[in-house]
Amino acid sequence: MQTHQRTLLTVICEAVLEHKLEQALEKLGAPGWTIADARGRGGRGVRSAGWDTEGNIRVEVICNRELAQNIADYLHEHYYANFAMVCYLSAVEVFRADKF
């Protein structure tokens, strides 16, 4: 089966941002996304998923590189200064290119 190159944008951030991120992803044209609870430790200490708004979430978007970069730039501009957030891009291969 043939694969196709796409970019995976991963965002780990405070759960309180979930609805705002969903609105931003919709506005910016993301073809879809996955959101899951996340736990861990980082520069702002240990984060658990014990409270709906105090935990972290992990957001994943598979799309073309340009869109992934645009979304990352938007998140950086609007949220990095005031919220715990990490974004990174990874090259991935997908089987169903029409979905991404």
Second form
Amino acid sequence: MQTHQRTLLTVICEAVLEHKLEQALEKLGAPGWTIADARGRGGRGVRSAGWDTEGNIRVEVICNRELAQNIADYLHEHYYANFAMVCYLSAVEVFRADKF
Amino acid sequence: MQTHQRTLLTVICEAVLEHKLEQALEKLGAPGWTIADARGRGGRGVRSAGWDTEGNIRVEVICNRELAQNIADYLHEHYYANFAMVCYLSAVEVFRADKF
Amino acid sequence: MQTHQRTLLTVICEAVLEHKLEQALEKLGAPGWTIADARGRGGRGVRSAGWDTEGNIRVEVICNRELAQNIADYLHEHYYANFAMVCYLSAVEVFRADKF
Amino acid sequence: MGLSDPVVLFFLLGFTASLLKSELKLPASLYETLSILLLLAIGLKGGVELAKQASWSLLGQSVAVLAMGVVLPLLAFPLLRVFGFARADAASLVAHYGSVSVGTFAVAVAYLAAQGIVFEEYLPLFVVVLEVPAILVGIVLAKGIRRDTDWKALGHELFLGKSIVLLIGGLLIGWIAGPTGVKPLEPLFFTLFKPLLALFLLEMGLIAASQLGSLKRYGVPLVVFATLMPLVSSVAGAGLGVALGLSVGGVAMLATLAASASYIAVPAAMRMAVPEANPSLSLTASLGITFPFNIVIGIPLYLQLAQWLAATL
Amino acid sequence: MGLSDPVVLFFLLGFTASLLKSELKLPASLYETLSILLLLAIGLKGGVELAKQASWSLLGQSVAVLAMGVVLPLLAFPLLRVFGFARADAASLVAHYGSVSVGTFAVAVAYLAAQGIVFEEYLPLFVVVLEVPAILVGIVLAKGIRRDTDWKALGHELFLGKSIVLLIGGLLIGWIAGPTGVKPLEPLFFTLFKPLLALFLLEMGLIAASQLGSLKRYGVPLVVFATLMPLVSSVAGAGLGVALGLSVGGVAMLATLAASASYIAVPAAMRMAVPEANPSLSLTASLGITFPFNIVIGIPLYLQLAQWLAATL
Amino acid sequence: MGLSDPVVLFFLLGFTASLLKSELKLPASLYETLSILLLLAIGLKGGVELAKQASWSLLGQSVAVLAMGVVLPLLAFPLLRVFGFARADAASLVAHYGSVSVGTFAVAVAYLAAQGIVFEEYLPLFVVVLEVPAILVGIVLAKGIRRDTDWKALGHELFLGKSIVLLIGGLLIGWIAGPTGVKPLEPLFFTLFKPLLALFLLEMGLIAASQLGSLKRYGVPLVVFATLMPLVSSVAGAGLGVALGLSVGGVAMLATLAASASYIAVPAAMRMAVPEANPSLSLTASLGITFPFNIVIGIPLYLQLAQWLAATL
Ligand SMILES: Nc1ncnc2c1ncn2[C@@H]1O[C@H](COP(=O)(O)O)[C@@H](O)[C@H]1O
Ligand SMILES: Nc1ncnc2c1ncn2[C@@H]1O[C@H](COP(=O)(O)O)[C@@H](O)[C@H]1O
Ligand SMILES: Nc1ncnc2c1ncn2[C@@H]1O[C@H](COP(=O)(O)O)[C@@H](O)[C@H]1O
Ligand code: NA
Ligand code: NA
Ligand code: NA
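Now show me the form predicted in complex with a further copy of the same chain; what you just gave was the form predicted alone.
So here's everything in the complex, that chain up top.
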């Protein structure tokens, strides 16, 4: 099968944002996303997932480069100041161009 | 240490496929794999992991480009029609050439 | 927002190493990390996460290329001989250059 | 009406909370633990009874019950096809309804106990008997008896699935250990049965309501099927119960078993065996409609049916 | 002193283990399960009592208790501002302390039971009443009554959060099912209440001690606030209890409720509604200082206060 | 024979299900919860007894038991070396077998209770005493007393591991709270002990059988060691029990403790301290062979040994 270039946006942030994030992704037109639980440490301290609101989630969105940028911009604007959060992009190849 | 180019195949699909997928990976000669639980949304709706059979898994296989293509082809042929599933490839560098 | 090139180091290893790994990452100066639970199969057999000490973890560190190499070297030297472990690098773009 | 029984109230609490989009959620492992305990409890209870009275007549009854588990799906299938359901979907639906729901059975146990009505203690045996046959019927209906079906893998899936192993395991343990051996286990499996069932139903309420979201996608025919099918099946079950000479409580229980639809064992088995069937369709019907219907309305109704049959015949 | 009560000892075990950096950890889902059971148990107990004696006077008492939940945060806020806390942080802190801790309430229940002291059985109702108002006060203090606050989303968050739904759900189930209906649930919710509470406190000890790490970052003012605030609030609560004509046990319980600080519902709500407040600050205070303080020192003290008031007035 | 005791039957159910590759699986957090409860229950029971009869003679007995925990691994090590095991592997194996299995102890408690045989209630103390020393012996055997061993980290690992903290914590709580203080905890820790143990053994059966897969890799020497070692150790344990003047039940319990092999605390500690040892080797032996052997055959045998010794001496 032939492959097509897309961008993978990965967001690691406080678990408490999950619902808001999903709403934002839907609004901004993300074709889909995958979420997994995580823990970690960053500029805003240890997030050990030992206590209710204390865990992280790891969200992945495969889409075109422009949308990935848009989503990242939106998240930075709305949540970066007050929530633990990290975003990064990487290049991936997908098999169905129409899906992403 | 020196690094070597390999391909990372990531598969996100229904958790119910875990066992079949492992059998397929073994058959096709994957040198190893890593699986984690996930949830998400895609073309085939929300998969919220709230109910027994309703979660996703996220499978990673590091191997050479050709094998990654083979595995992806195999999965598309066998499961794509009836199961929620997404595959993508990315470029990685590994440290032990003989291992992957 | 502008993006900056960084390296993503991913380590998949026995869960029992989590604490030691965190100490090593801190010592070597990693700017942060993210950990998730995983299971899998590799050269050192099946790790099914079904029993206490039997699971894997998947650790991600975003940093500059040199540090990523350093960490990988350190881990290979200290743990590779006796523990199930896989490391690989990939290229990512981050949004805040100062953070990583 | 069973509506004021606390276990039903727990179900309604979960159902309402979910409809109101409350963030209430039970940990997945609690739900799993509860279902393991219910399956073992039901198995143990049946096994203790077998220890007291295993007999040839019981074997005969089991065969009759098994036959019902084969015949009901066969009758329902053409009807669903007429209503426009795709072959695979119709087959999957009848597999769900021909099999049984252990949660529904447990609520009926609690309901009869609260009413002070006894039933033949070996009825859990019929839960085991009814679990598997309808799945086989469903698969054959979907695919025909094709060569490419991996019957070995399938048999493995069916007879070594979680619920069957726990039910049969509980049965065997109860049977071997007998009443005195099982006695020290009672504080967990019998004394705590009802409160654990209440918690289980809280979760079932949450899940059942979350299935309703997909209801409008499938529309009226599914709702009609998911309420009529249990009513019709309950009459068949009650009839068989009377024919087998069961007590009023036993007739009500067999009617409940017939009326109940699986939402654990069957979805998992059908997903692998008939992947082209839409899993959400069957789950919406069995979990979103039939389960609440049976819990809140059905079970009291089936008891009345049994009492009416006893008074009439 | 309550120190030799086993539930307090379990707390101290967890606390010590965590300070010694033991690797002891309870599974997250066990903690969730325990808190669900405690919330339901407290709700059920209150509901059964409502079934016996719902009345207009009870409604009046509830309104008075609610008023206390509004007034205490309003009084504490300016004080915190004077002590140099940022607006959002001060608002978040008073929201935590104006609301209640179900864990603390449960320990007080166990403590009074061990002392053989009865209290008005409907007191769980006041847990429900006190849960929400302080959160609203905190939000308004942080943001003013601004147009851009999404009050609809907020109301949803507040009234459909996990703890409120379980407390009110339990209350309603207890109320509807009544004493006889709830009887079969007692083995889990009442007989096992104390040992389950002990396990819960083991986990709370682990968590409370892990909060102490951030203590030095916030320093003396926070420690002073987190020990003085419960003492002052307890006097207010006890005073109100006397004014409402509660028994000695009831006065002690209301003092405990006033003195307790939320660490479940409020943190979650404030994180979304006032994200600029530092969540770790409030949690360190309520969970790392006030909770242990109340469990080990506070509750026995509040009982003595209640007894002294009864003897004096 | 213990074979018809329901807890053993639960073990066999899990074992069989796993051999048949059933998909039955208990949630990981349930297993963790059960092991926490068993550890606490055993600790509490011992602590209550200490509250009644702590004495110098008990201290003396503990020292003797501790000595056994040091000597047995020292004797077994050279034998294993002769049989061709690598130094690190032999050291790790004897650490596992010199330490104890709380699960095996719990089954013995249930077995003696079912037989109506009493034993010295302070025996849980010996579980604590035996847990750690063999690990130290194993490490020294593997590495010598080397400078580069981080003894501080190791001590932390050993004395603040989950099982030791819960056992000692339970002991202390039982000791401080005493019989009346612990009374309200009994419904969970004592009344439910046996059914919770049954569930625990269901999971142990699943795990034990899954270890058998690696058996053929290690072959006959491992099987021989894993069945002979408990037999030999049990004789040592029984001998010591007689020497200490224990009752028949006490002798059987001490024999069981000696015969049992750790599969929780020791694997975790050895993995970090002696990483060059193959963890799967020790776990296959202790969990896949010795645990089932003790549960099904060993414990009844050790009781007979104790009875025979009592009759003979
Ligand atoms: N350099 C990094 N590499 C990988 N993950 C990171 C890194 N920095 C932060 N994270 C993750 O992102 C979360 C939020 O980061 P922060 O906002 O910097 O506290 C952390 O809890 C980590 O899980
Ligand atoms: N664009 C996407 N980005 C990330 N994950 C996706 C995306 N689309 C689908 N997925 C994941 O793949 C699963 C199956 O996708 P689908 O078959 O499209 O329903 C979903 O449940 C998601 O977890
Ligand atoms: N080729 C691979 N692709 C993805 N994950 C792998 C691969 N090989 C090993 N792993 C993961 O790394 C862990 C340790 O590998 P090993 O040390 O080779 O046993 C395994 O349990 C897998 O989770
Ligand atoms: Na049925
Ligand atoms: Na308060
Ligand atoms: Na031993």
